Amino acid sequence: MSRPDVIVVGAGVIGLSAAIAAQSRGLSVTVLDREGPAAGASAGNAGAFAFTDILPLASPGLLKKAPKWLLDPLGPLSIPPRYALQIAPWMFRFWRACAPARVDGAIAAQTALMDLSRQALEPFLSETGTLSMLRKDGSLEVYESEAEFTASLPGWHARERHGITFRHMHAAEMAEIQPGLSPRFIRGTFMPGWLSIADPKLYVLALADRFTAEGGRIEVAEVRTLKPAADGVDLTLAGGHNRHVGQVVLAAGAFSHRIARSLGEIIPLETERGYNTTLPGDAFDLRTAVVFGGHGFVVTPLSTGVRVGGAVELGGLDLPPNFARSEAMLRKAKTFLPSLKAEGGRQWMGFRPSLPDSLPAIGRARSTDRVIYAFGHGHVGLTQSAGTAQIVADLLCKARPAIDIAPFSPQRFR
């Protein structure tokens, strides 16, 4: 077996997209993953290309809501008590990232990556034979009071400044777009530009098939360490096996920081543990994604069912799942969509890799320019996958990326 030009660590949507982009530049690529394609957060996300989500989780608005949310162990934002001490340094960085000047910088950087990703998306889907999986059904965010709606307006003004299209509306207009909402929702905002994929797991598996059909290799192997070498990078795998390659892309999602530590880099990556329940397709006549922002979750239509999920549990990689969170969201969804059939669902929990300022880490390792990081996209990994893949391919080929990647520097937290 000949040695590839590049090893990509991670077979989620970021890793496989980057592998395909590198392959399209003429590089031979092998992908290594501890479980195989679409086994992590790429399998169970909401399926949205949320290009309008330019506002960072770290923001003054969240700081106002956080105390109330944190008091509810099943609420939109929670930290398990036994994890509170461990996450304290990350929370301090998160608090610092909420400063208005930093938020403005994060919005500008996020917008640039969102714009690039949107421009790259449909050509990438066409290239990989997955364009038929793209949906253009929009998204409706709903509010229970005028006060809640008014509180959302600064965020919409920020989106408007960056050219994002939306329309505010009252209940009657909302009902035309999505019948069956509870009358408790009196205001809403519709985003016609919101795109989604038919099913995120099937999409990533399709990318894996495309990659291997073009000569790429995918191997189930757990990478433990990376070490710079004179002409490349040495990889140590679980079981004591070793590999050597010219360049490495580290896109292992929530596990990436553990591998980066072997290169001497401490990157403050945490885990937004996401929960959802996927109901049968006839559970509700869902015509668009419905975002319940005040409750931290979304209901999305997929080709494989109706998915109810979201919220943020900052609980790391090792605590057992708390599926009471999925059940709490499902109960709320039943209240908010009274005709929803809430039986027969499949529960899921996945790790969404998150950095304190809500921006990913994209760039070269400090100790070697032969390792490129591409992780930490939080809940917008699918959204930013095509743009990130283009940047990674540029870096592998020593080309200048289309956007300034300095805000995404993996070393920005030093």
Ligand SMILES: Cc1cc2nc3c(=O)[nH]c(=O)nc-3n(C[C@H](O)[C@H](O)[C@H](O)COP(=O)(O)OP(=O)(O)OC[C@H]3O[C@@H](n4cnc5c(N)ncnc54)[C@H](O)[C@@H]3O)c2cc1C
Given for the second form:
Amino acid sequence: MSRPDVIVVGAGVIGLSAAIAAQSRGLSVTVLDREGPAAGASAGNAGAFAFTDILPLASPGLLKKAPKWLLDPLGPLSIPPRYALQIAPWMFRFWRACAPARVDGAIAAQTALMDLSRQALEPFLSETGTLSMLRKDGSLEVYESEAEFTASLPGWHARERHGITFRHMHAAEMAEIQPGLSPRFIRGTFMPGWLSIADPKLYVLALADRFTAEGGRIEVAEVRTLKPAADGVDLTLAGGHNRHVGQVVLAAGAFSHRIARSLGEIIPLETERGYNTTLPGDAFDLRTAVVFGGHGFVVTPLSTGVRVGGAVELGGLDLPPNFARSEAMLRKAKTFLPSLKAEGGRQWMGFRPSLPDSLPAIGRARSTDRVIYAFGHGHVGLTQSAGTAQIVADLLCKARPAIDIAPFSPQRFR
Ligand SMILES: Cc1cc2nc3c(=O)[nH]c(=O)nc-3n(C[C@H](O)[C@H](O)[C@H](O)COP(=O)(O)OP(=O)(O)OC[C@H]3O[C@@H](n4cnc5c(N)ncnc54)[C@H](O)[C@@H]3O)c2cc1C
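Here we have the form predicted alone; I need the corresponding form predicted together with the ligand.
All chains and molecules follow, beginning with the one already shown.
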């Protein structure tokens, strides 16, 4: 077996998209994943290409809502007491990232990556034979009071300045787009340009098939350490096997910082754990994604069912899941969509890989230019996968990326 040019660590949506982009530039690529393709967050997410989500989570708006949310242990945002001390340094950086000047910088960077990803998406889906999985059903965000709607307006103005189109509406018009909403929702905002994928897990599996059909290899192997070597990088795998390769892409999602540590780099990556329940397809006649922003969850139509999920639990990588969260969201969904059949669902928890300023880390390792980091995409990894893949392929080929990647520098927290 000949040695590949590149090893990608992680077969989630980021790793596989990057692997395919590198392959299409003529590089030979092997992907290593400790469980195989679509094992992590990429399998169970809400399937949205949320190109309009340019506002970082770290923002003054969130700081206002957080105290109320934190009071409810099953609410949209929670910190398990056992993890409160460990998450404190990350929270401090998050709080600093909420300063208005930093938020403006994050919006500009996020917009550039979103634009690149939007432009790259359809060509990437065509190239990988997955275009038929793309849906254009829009998204409807709903509000329970005029006060809640008014509080959302600065965010919409910011999106408007970046060319994002939407329509504010009252209940009657909302009912035409999505019948069956509880009358407690009196205002809404519809984004017709919102795209989604038929099912995120099937999408990643289709990318894996495409990659191997074009000659790529996917191996089940856990990477423990990376070490710069004279003409490349040495990888230590669980079980004691070593590999040597010219370049590495580290795309192990929420676990990436553990591997980066072997290169002497401390990256403040944490996880925002998210929960959902996927109900059978006939659970509700869902015509668009419905976002209950005030409650931190979304109900999404997928080809494999109706997914009710969201929430942020800052609970680290090792605590067991608390599926009472999925149940709490499902109970609310049943109230908000009264004819929803809430039985027969599958529960899931996933690790969003999150940096304190809500931007990903895309760039070279400090100790060697032969390791490229691509992780930390938080709530929008699926959305930003095609753009990230292009940047990674540029870096592997020593080409200049299409956008300025300085704001995504993995070393920006030093
Ligand atoms: C509830 C929820 C809803 C979401 N909804 C959306 C959405 O609608 N739109 C959107 O854009 N994003 C959404 N996201 C975020 C999105 O899912 C993530 O940003 C994205 O999946 C991250 O992809 P990734 O490839 O970096 O990580 P992952 O998909 O987690 O992949 C990382 C891979 O690395 C492997 N790995 C880890 N450690 C090692 C190791 N040591 N050696 C080898 N392999 C290793 C894992 O097995 C895994 O397969 C959501 C997330 C959650 C939790």
